[in-house]
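Just the one chain here, the form predicted alone, laid out as structure tokens.
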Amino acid sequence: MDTSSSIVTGAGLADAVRKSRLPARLDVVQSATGLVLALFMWGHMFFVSSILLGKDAMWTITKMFEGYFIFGRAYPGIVSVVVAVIVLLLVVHAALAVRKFPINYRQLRTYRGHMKLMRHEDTTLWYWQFVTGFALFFLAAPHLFQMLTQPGLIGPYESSDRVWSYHWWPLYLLLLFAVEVHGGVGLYRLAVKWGWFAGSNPDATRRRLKALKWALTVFFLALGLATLAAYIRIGIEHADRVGERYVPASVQPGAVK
């Protein structure tokens, strides 16, 4: 008896169902890791943009994540632990996402042909999610490695020196666009895929979600560009004192408590 006959008669049906669950489970894991990473990146953007509120504000946020206000001293290793978790999530997410990438140039060319023929916005969005996801393989690695191995070099002067004097700003500029486009499209597609906020009119909900996606992308790109510009400005001003750590006047020796 062949497999199809077995399934029709009921024999082997349990095995067929059991085998089909794995792709669905992998999709759930891919979606969950993508959601966590996207939300983390939004939080990360708000953290680094604290420089727009001043050097003291950025120093305070940095030391808060290092446990300074809990333990009485900073433990940059806490940042390394967080980064290690993010790296693990990123590896899992990328490994699962690559299953859906075109595996050769012929498949990519075929997809682009369909995309141009259909002129469907969601199909185009997936293409840009694929492009930015591929770019993130290379753009995110240097930044994550630096944060993992040198977590103590985060601060108003330390970060600004890295951006300007150590010439990291081109990488951060490309990373900003890749992350925000990839994350924004990813969250939109997650909401559509899993039917979040679908309501009684899924088509209207999809239009609203798409408008919200573009609004958030523009907002975070504008915030990111303003933040990068602030670090570049401080880096230029601090270029003759590269390596100096920032210490607020309130915690310097002799400061009035």
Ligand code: HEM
Given for the second form:
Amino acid sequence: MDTSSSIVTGAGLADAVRKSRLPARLDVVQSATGLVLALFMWGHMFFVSSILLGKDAMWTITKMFEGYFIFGRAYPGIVSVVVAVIVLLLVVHAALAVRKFPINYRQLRTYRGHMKLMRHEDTTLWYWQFVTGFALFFLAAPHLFQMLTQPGLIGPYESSDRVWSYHWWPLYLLLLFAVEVHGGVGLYRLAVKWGWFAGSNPDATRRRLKALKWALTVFFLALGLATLAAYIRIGIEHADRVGERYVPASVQPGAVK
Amino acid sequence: MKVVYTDVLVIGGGLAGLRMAIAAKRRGHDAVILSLVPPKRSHSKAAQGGMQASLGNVIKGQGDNEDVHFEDTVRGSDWGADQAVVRMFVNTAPKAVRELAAWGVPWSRVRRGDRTVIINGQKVTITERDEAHGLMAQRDFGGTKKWRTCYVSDGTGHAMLQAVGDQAIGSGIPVHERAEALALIHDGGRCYGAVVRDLIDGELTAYVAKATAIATGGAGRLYRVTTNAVICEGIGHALALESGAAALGNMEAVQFHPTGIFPAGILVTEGCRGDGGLLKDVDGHRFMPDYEPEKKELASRDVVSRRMEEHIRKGKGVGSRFGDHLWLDITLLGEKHIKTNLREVFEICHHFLGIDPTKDLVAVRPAQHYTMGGVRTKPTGESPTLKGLFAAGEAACWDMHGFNRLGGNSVAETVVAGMIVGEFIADFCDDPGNEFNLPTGLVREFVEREQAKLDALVASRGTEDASALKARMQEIMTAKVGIFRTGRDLEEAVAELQQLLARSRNIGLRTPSPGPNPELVTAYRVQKMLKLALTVAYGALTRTESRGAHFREDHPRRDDAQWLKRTLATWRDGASLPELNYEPLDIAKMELPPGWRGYGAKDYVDHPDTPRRQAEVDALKTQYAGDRFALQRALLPYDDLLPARLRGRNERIDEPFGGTGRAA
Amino acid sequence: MSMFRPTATHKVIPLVPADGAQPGNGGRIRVHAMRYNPRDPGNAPRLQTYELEQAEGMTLFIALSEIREKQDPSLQFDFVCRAGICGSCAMVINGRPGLACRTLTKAVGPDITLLPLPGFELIGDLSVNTGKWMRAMSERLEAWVHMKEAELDLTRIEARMEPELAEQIYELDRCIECGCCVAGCGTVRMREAFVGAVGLNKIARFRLDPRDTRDDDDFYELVGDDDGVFGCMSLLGCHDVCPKQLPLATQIAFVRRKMAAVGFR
Ligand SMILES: Cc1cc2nc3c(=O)[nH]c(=O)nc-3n(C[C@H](O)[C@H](O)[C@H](O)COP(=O)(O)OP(=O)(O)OC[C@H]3O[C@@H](n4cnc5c(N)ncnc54)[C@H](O)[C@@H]3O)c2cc1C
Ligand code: HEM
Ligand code: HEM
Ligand code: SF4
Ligand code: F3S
Ligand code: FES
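Okay, that one was the form predicted alone. Can I see the form predicted in complex with the ligand too?
Then the entire complex follows, led off by the chain already shown.
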């Protein structure tokens, strides 16, 4: 390539082999996957929290995803497809993000030392992003495996039973905290990383973004905890009838298979 | 023994040193730069206000040209300058500033149309020309007839040093940082390089070079209250002085800047006054017009500083625990102007005084600022007495500043002299006649001598404390060799400095380790600094007149009949005083014969030759009326003194070249 | 930035005290400075405490100079301009990188812990070799204006530039290469090959400069990888500690956008 440096003073770049474009693309992909995942999680949290509006509401949402209102019957396979897409995004995102992990103990120790000395919020937040990302590896896997393989077992009773009677709630609790912290910090970081919304006073924007980030995290944690509590409550009530599937009153007579 | 060979050894990585090295390197000679600190941390960084070059872009600079710049500089120098050198300088300054523009210095630019400025305390609207839009802007500075000072906000030196430093890196010039030249290697007639101490490990290395250049900046730290950086200790001056062969010129000419913040001495730029700031006393009264009705706050620095001290003596200073001071008022310039064009000033007031200069007055008092004296050179930059030794920048006495330098002329000098002297150094290296066969014995002898001195200091059981000696020296210089000087004070100063010099031979270290030992550094430097302090004080004592910044209360008049001459100081090994000689300035060759400066005291003693020369000059002026170039050539030819590639006129809006390119 | 603990250097303490105050009645302060000579094999880093009387308007420059003059002449540190403009005196002051010369002891005392700037070669005690690092960075990023080879005609009127553009360039040119941003960056600390904010800011500066003939493809060659702009994890420590308040956050983001765009051409 004919870079302009071939006609400029100084040690020339002209002879150098053209640098790979890959790092640029990977950086964009990492951000894009993170962004899609984070936005997905907002939706996800609203959908699962439909249980707070009642069993029927959740049932309706579930069935909606299974195409019930389009095709007239439920195809849980649709959910599997969505899950597969999410898994793919997650794998790509995680694989790219891992490049940023400390690669050995010495690096980790250096970072932690630096963080403690500096007491600087964004530096500390990255550490939590790293820790929660690491945790998400392990925490998200069983959940997604479950959703991928048994998409049909989603519903007011089905989910509640899983949460309570099959003892998934501790996992969900951890997962909830991990994903909310990770996603919240991630979105904030995306905005400053690419200079979005910078406006005429970037420092003020950053302050506002930071406040928004905390507000969102708190909101989704509260929502998630309430939701989890609702599943637990239903799970306890339903504990003696584990395995029974939920059928709303409106569809009960004919729809029971 | 470690030896480094190179074509050109440049001692000093400030603007002058860097620019010289670039010139030599671009002519194909290897250059190595030595610096006490990373070059971009040199004190050139501190220049806030700007660089003079007669571009005449702004409306208030219209009509400016080399001739006006020349007159301002010579008047500023109180006729102490070498007028041929001033001519070389004023003609090259526009080229230098334009070169820097191409190298990336983000000079502040002219914006067309109306703008409000403060002149003489009044808001005035001036209108910039359309054709000037986007060209470099100039501001007002002390002692100049036209607005001529090009600037980058108030970080001019910073931006210049950044650009020149970057070009040096781009040119692949090695800089040996944290290296200190301790002595020149020479045989009394020819300089061969320097003995250099590595400040990290304390090792000595001999640097052997065809040409050696001193660009070590000022010597402000001879004084207690100074605007200079802590590394401005005059070690470069001392290198030349201790050689016994090279001479220092006009060391008694020391400039005091009117506005050092009180009491720390950190400078706030002359640009504050140039942009319209006022000096006020304890009653809030603007006192400068009482003394200098014409130039007021913007008379040259020596005059303003003296007037301020005079006013304080009249009891008009503002009392404080640390002593008296005056006020600098820039509140009238407005917040926007201060935070953009005087941002560095804002930060300094904020961090070091804890005040907001957009609302509060700034406590100021004159502080030592600039060393006009330095290594005496020919117009080529070479020492007339030590072949192969060159000097440029504040460390040199090239001599374009005489007894007082104008604000903005110093950074201009560094790059202009860097360009010019750099070319001559390259010429010198090109000349086969300057090759040498150096006996290694000589190099060894110098290295061993320096090593022995250091070893002796480390081993010494002496009782004197280096820091204490230094503090005392600084005290004496500030109290007795300051703005106002008297024979009695100076005699006392010389006597006590001599004692200190004797005592400095009996320094003992509290931590006698040889390596990177800061105490050892203070010890060997203070020995050198004392010699320099004596050179200043003794020169001041001997010069029984007042000229520029050198003011003798007991001899308040400038005396051209006796003293139109340059002081040359040399130091014989083991002596306790410098040897002073004088080099007369030849009035018959002056383009501007001595007269009144246009500000300051009007009475002076004329030289007998002055009227004759004045008559000649007047005659030529009538003869060549209307052609300033022809007139100038007739008055003082200097073109042949400049390197060929730096000759030629300078284009201006009002002096366009037309389409064809360079005019003759 | 106000959303963080203000760094010590940003606090303002008036120099001239209330009436009746005596010099040196500012109380005692204790300076805990790291002592270490890396060239002495038998030597381990340790903190040494010096106690001194606090004077009015005392900066760390004044305090450390006094310690060296009166208590311990062997203590190593670097000051040059002592006015906050040369970038020599950066060190870690109570955990944060900052310029010692313009830090008032009152704002950080009475116990002041001083460490040398991490990420740079240690010369001894509080003195580090930032100059060497910066030179290497400049060479690596070719941080100088690349001009057309043809010789300039210096006699002619200079090229024009919009006043606003000159101001924008100066805004980025204000970097004093103090190294605070490097020391404040967790990424550089983990991965030494990462260019750091100072370097990315230089790229932004030269990119803005019309006198530099390079284009984005050329800059991509310099910073288009994970040791360059894509290695930055947006920790913004750099932005928050920069004593010159350079707009590092937006500049790094800007370079990232431009370099990412090159990646998709
Ligand atoms: C606060 C302040 C503001 C100023 N403002 C202006 C202004 O607005 N306009 C203007 O025109 N002028 C101004 N000046 C003056 C001007 O900045 C200086 O005179 C000029 O920059 C000196 O440049 P230099 O290259 O000669 O030396 P410096 O920039 O001082 O460089 C000296 C170099 O020599 C090195 N050195 C010293 N001793 C040794 C040794 N023994 N061995 C090896 N290396 C050594 C140092 O490390 C340094 O690199 C100002 C000065 C001060 C103090
Ligand atoms: C296996 C699981 C995951 C791991 C290991 C992981 C790891 C990481 C890491 C280390 C980063 C920081 C990257 C950097 O600093 O450049 C990051 C960024 C991010 N993560 Fe994750 N993450 C995971 C899952 C998720 C999930 C589920 C979401 C959605 C909520 C998410 C959203 C984000 C976002 C938005 C960013 C910012 C992207 C960027 O800076 O370019 N991540 N992730
Ligand atoms: C398309 C993929 C996904 C589907 C279909 C899905 C579905 C569900 C469902 C139905 C529940 C209710 C509990 C249950 O039935 O077990 C739930 C809960 C939860 N899911 Fe997912 N999920 C998906 C992906 C993810 C991902 C990627 C994460 C995080 C990395 C995640 C985190 C959680 C958490 C934390 C809960 C508990 C909710 C709470 O406490 O409010 N899910 N999910
Ligand atoms: S960007 Fe700021 S912190 Fe970094 S080196 Fe420059 S001035 Fe220092
Ligand atoms: S702190 Fe470091 S990671 Fe990037 S934003 Fe600043 S360079
Ligand atoms: S000594 Fe220059 S910035 Fe502190």
